[in-house]
Structure formats: structure tokens, C-alpha cells
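Just the one chain here, laid out as C-alpha cells, in the form predicted alone.
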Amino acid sequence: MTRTLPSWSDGPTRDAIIAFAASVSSGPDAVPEAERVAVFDNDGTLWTEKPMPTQLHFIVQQWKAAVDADPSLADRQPYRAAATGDLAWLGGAIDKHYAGDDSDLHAMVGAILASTAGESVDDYEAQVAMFYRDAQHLTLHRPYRFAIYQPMIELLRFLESHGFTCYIVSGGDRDFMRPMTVEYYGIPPERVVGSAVGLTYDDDARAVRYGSTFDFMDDGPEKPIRIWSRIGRRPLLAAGNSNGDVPMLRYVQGHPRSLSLLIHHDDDGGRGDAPYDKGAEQALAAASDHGFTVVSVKRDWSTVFPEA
């Protein structure tokens, strides 16, 4: 007989996800099948984001086109950082956003906006599943498709055994997660909720097209209202890592019969997770005040990546 969450050590945190599952869809009190959502951050939650998130390693090989093309671009950040192979400073960019510093991000912004500006959307699909066959992860040295979190990718299975539906609400960008979901975890693009780029229609080539602003950062407080948006209805589950996923983590608690899942990485490094902190210490302070299930990689994960 195959053992339920396969890659899950015994634990509290395995059986507690296996009663939930179970009490909110089987007996006289279960939850009805069509209210059965379940919620996944992307970046630290279903894939390594260590030693930088797989969507700035994408648009760091198309900055680094941009200063070969103009060379004067160097002088500036994030062309800087890109050109030079400064990971410091475009993690830390990413650090000081959790943090609630967005000075670095404005800048990576506006040079996100300026690579797609009137670009397709198709165009853009055809060139990020072009890097998602080539690309490989900075420091595993394995194509991403193998950078997964093997547990949560069982996690997804388990929960749709139990009639339910699961999307991914990341702080990511949409568009740049849509192309592989299907593969990597088995969520179809229309269940992909995420970071976006306004867009525009070209009437004449029948295209949709990437405008020069940003629509809206799915991050914090906004991703319970991208969620109501675009699911509406309140999930029963929701896995996060960071201080960003708290809104989501506490939005699922309005639910009477919710589970809060806190992924920490806290593992010594040996088994390919980066351990840190930073980023999700507010997350990891509020846990217990909040009811969050705190998911211990080094305790409660008994395998961490697939076999490549």
C-alpha cells in the first residue's frame, strides 16, 4: 500500500494535514466539494527561491542583453548588478522588499517594464519556455524542473484526492509562471494568480500586448483581494513562506475549517535548501499568535527535491 504524503516525515505536521483533509471532506459535516480551495504561494513554497527567485534569473540574462546592445546601461541598477554578476545586491533587492523597503524594487521594476514594453504576450511565452528547457538552477546545477519541492508537489495530489481545487497566488509574475505550471505541478494557467504588467489589444495584429506600467504587485495585503477577484470564494487552505503570505495565511482563517500552512527553511543546507530567515521573520514571530502550522523542512521533509 502506498504511504500517504510519501516524502512527508511522521509528525505532527503530516497528521495534522491529513486530518484536516479528511474532516472537510468526508461525514455528515463536510465541506461541500465546490468550496474545497486551497491556495499556494510560489517562491519558497513550491520551488527554491535561494540564492535568488527562478524569475530574476530569466530577467537577469535579458538585462545583460540590453547592456551588450547599450553599454551605457551599466551605469545604472539593476543593469549594474546584471552585467557584473552582483547577486548580492539583486537578492538583496528582493530582501529589503520583504522588509517593506521597495527602493531597490522600483528600479528593477522599471527595467522589467522597459524589456517587455510592447512585446506580445505569445512572443513572451515562447521566450520563457525557451529559458524553463535550458536554464538551470543557479547553485543545484539542475534544470528547474527539478528544483520543486517534492513534498508540496504531493501536498497538490493529496488535497485534489480530496475534491479539492488548488491555485497558485504568488508574488511572481503571472505570465512568467503560466508557462511551466502544467508540468512542474499539475495547476492548469487559468488557476495561476500572480504579479501583472498592464496590457494592451493591437487590433490590427490581433495581438495582446505588454504595456509601459505595471498593473498590480500580488504581494501582502493584496493577495487576499486577487484572490477573491479572480476565485471568489475564501480557501480552506493556504501555504506560504513569507512575511508577503501573511494576509493570505490569516484571509483562509475567516474560514471556520481552515489550515494555515508556514513553510521555514531550516534545514542545515545539506540536502540542497538554502536555510534562512530573512524575509519571513514576521511570519515566523506571528505563527503561533496566528494559528499558523509552521512546516519544518528540516523536521517534517523527509525528501526535499526530486530525483533528477
The other form holds:
There are 2 protein chains.
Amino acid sequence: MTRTLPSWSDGPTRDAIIAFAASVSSGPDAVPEAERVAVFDNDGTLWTEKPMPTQLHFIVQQWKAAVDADPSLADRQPYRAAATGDLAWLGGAIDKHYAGDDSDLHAMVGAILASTAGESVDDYEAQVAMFYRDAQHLTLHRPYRFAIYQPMIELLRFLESHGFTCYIVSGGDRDFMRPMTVEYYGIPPERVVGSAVGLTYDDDARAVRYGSTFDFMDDGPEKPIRIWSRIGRRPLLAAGNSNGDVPMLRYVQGHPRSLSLLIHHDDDGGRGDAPYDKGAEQALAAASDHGFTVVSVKRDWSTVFPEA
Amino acid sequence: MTRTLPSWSDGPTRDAIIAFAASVSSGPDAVPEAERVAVFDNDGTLWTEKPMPTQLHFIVQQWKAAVDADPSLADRQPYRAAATGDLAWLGGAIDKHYAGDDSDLHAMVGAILASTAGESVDDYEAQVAMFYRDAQHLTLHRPYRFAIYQPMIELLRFLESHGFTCYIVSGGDRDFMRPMTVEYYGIPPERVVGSAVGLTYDDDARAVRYGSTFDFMDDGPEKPIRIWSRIGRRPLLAAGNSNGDVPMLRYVQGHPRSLSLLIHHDDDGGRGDAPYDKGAEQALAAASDHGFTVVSVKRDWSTVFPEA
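The form predicted alone done, now the form predicted together with a further copy of the same chain:
Every component of the complex follows; first up is the chain already shown.
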């Protein structure tokens, strides 16, 4: 018989998860099955977000291709950084965002919107699916399919076996995740919640197309809002890893039976996922204030990635 | 053995539905089960929208209570109409909307927003649930629970028995529908798509609250947009009854295997649902242009409402 949650090390974290699932799914105090909802952040929670979020890898490829088609684009950012492989500029934009300065991020968002404006959601889906088929993770040198966190996949299946319905609630672009979530995570597109570009409907082509404006960024306080909009229930369990997940981790605590998991990337690097706290400082502080269960990658996960 | 779709009369419409469900769910050309999605309008499709949409009944009660609390509100519309029972003014606002003049509707939307601004989604849910518990349909004189269309409930179950997942995609307020959709239709809150008021997140109370602005009206070209946003797939089957359903009925026709059903309220009134074409003129014209299957209430439904 396979051990429950085989990639989780023995210890209080694994014990807490197993006890929680048992308590809400059995006995006279069981939560009705329809109400057993769990929500998971994606980048840094279900798969690695280092050395850069997968979506940034994809977008840099798109911008590079745009410069190939129109070399004058290289005069400005973020196209120049993409064309010259200046990952420092791109990483700096993200760092500046965490520090409260969104100027470079705005330039990136503008270029992201330009890359899909007018495109149908079906064409984008095909393009993203091709990326996932061909792309290799930049430091693990394997398909992104194998850059997912094996313990979290086991947790998804474990919760499902206790009657839970699991959703992804990520700051990443909803439609960039959907083409891989069934195969990688076993989560269908209708259970993927993420950031969104405004859409238009083209009646002649019977096509839904991306517009030229951003609709919302599914991060921070927007996460509980999107959970209500999409699901219409308060989940029992949330898992995240960064500051933007704190409101969601707090929101589930409004349920009388809840578990909030904060993945802490304290791994020593030996498994290919560098240790980092950047972007998680407030979340780690909130964990002790509010009783989140901290999942230590180093201590609680015996295996991090699936075998390629 | 119970006859399939028992409240549907023998004839080409019932035959077409049964043949469609069989063809997409069996044999070598079956559509994969995960892709079998069906979308249903609500008002006039799953339940009666006459003499006024249920939501209007609820809102008029709210406005009346607001005038009781603050009589000065009766100086202006729509509060005056609500306080004096002036259904003609309210109906006129809807008629003017169909005629392209939204001035009175804007006054109504403003009053709708005012009625929930700052309220938590949980409190509103409880309030709406109480309305459904107590309210009687205005002309059928029975709970709204029994003002639903029995043939359509049978269609939902019939499609589910063929592997379909059914969603509601309505111009009505999403959160006004959710408290009744499980009990009335067997559709859980996460499969209810509708119009939405903008939300805010109150971190201290861990509560999602209604804001003071409208987010979007889920009608016309917005319906395919919301279908993609929420479901991430193109449905195979859509059912609607009015002009605002045409884009959704057309959208599903972009799928190689599709069925678009347009409910035509040509009933003679003997069953308590007055015949009407108002608000469906373009839809009826589009039906013949685009090959929608018209469901005649008079000819295709042997029973309209469930027994109270």
C-alpha cells in the first residue's frame, strides 16, 4: 500500500494536513461535500517560479519574435531587454514591483497587452499549448511539466479523495495557465482563476478576442473577490507562498473549519529550487500572527519535483 | 419505465434534442465528456419572467422598505413607483430599455446599487434566501420554487445523464440566483454566471462586500465573454429566449457539434404563462437565419410548471 502523501516527510505539517482532511470529511461534524473547496496559488505554490515565472519566459519569447518582425521595437523596453537577453532588467521590474514601484511593470503590461490585442482566445490557447510542448525550464533543463511540485500534486489528489474540489487562484494570467492545468495538475479550465485581460466578442467570427486593456490583477485583496465571483463559497483550505496570498489565506479563516498553508522556500538549493524569502516577508510575518501552517520545503518535502 | 423528457410533447423538437444528446455522447464521434458543456439563460428560459422578473419583485420590496425607513426617498423614482405599487412605471423602464432608452433603467440600477453598497455577500445571500422562502409569485400565487419550467428541469437532468455539465448564463444578478439554483435547478453556485456588482475585500472582517459600481451586465455580447472567462470552453448547447441570448446561441454554433434552443413563449395563456414576443423579436428572426431550434411552449411542452 502506498503511503499517504508519499513526498511529504513525517512531522507536524503532514500530520496537520491529514488530521484536517479527516476531521472535515467524516463523522457527525463533517462539512457537506459540496462545501469542501480548496484554493491554490500557482507560481511558487504548485510549481517553481524561479529563476522567473514561466509566463515571463513565454512573454520574453513573444517580445523577441516581435523585435525580429519589427527591429525598431528594440529602441524601447521591455523589447530591448527581451531582444538582448537582459534578464536583469526584467527581474528588476519585478523587484521594483515588490518595492512598490510599478513603472517598469507598467511598460511590461503594456507590451503584454499589445502581444494579444485582437487575438482570439482559441488562437492564444494553441500558441500557449505549443510553448508548453517545446519549452525547457531555464535552470532545471527539463519541460515545465516536470517543474511542478510533486508534494502539492499529491495534496490535490489527497484532498479530492476526501471530497474536496480544488481550484487554482493565481496572480498569473488565467488563459496562460489553462492550457496546462489539466495535464500538469488535473485541474480543468473552469477551475482556473487568474488575472485577466479585457475581452470582446466578435459576432461575425463567433470568437472571443482579447482587448487592449487589462481587466484585473488577481493578487492580494482581489483573490477573495475572484473566489467569490467564480465559486460563490468561502473555501476551507488555501495554499500560497507570497505576500499576495495573505488576503486569501486570511479569507478562508473566516470559515469555522479552515487550514491556511504557506509554502516557505527555505530549501537549501540541493533540489534545484533556490531558497528565497523575497516577496514573502509579509506572508511569513502574517503566518505567526494568524496561525497559518508553514510548509517548510526543506523539512516537510522529501521530494520536490517529479521524476522527468 | 418513465418516458424520456416526460413533459415534452412528441414531435421534431423533442426528437432533435434526444438525437443530439445521443450523437455527441456515444460512438466513435462522441465529444469528450469534459467538453460537453451546456449553458442556459434563466429568466424566461428556466423559469417564468412574467409578469416581471423575480429580481424586480425582490428589489421593489427592498425599495419599499427603504421608503418606510426614509419617507423622503418617495420624492424620486424608482422609490416612488415601489412605494405606490406603480408597476406600470417599472414595466415602462424595461420597455424603454428594449426600445434603446436606458434613462429610467439607470435610475433603477442606481437604486439597486444603493441597496447593497457595503453589504457583505454573506448577508445578502441570507436576505435573498429569506425572500425565496416567503415570496409568492405575483400571478401564479405559489412560491417561486414552482414557477420554474418543468420541461427545462428535465432537460438539465437529461443532458447530465449524457455527461453534460450545465451552467446558468443569465442577465440577472449572479448573487440573486445563487441562493436558489441548487434547490430549484440542481445547479451549484460555481456554475451560475450572471451580472455582477463590483466587489471589495474587507480584510478586517474577512468579508467580500458589494461596492457602489456596476461591474458588468451579462447580456448580449457579454454572454460569450463571461462563458469564456468562467468556463474556458465553447459550449455545445445553449438555450435562451430573448434578444440578449442571440450572441450566446450563435457562439455555440462555432462548435462543430452544437444545438441552439430558442424558447418561444407562444403559449395561449391557459397554463398561466402569457404568450409574448416582446424582447424576442430579433431572436426569432435570427432563429430562422441561423438555424436555431425553436421550442414552442404551446406545441412542445405538455406541462409547463411543476405541481405545487
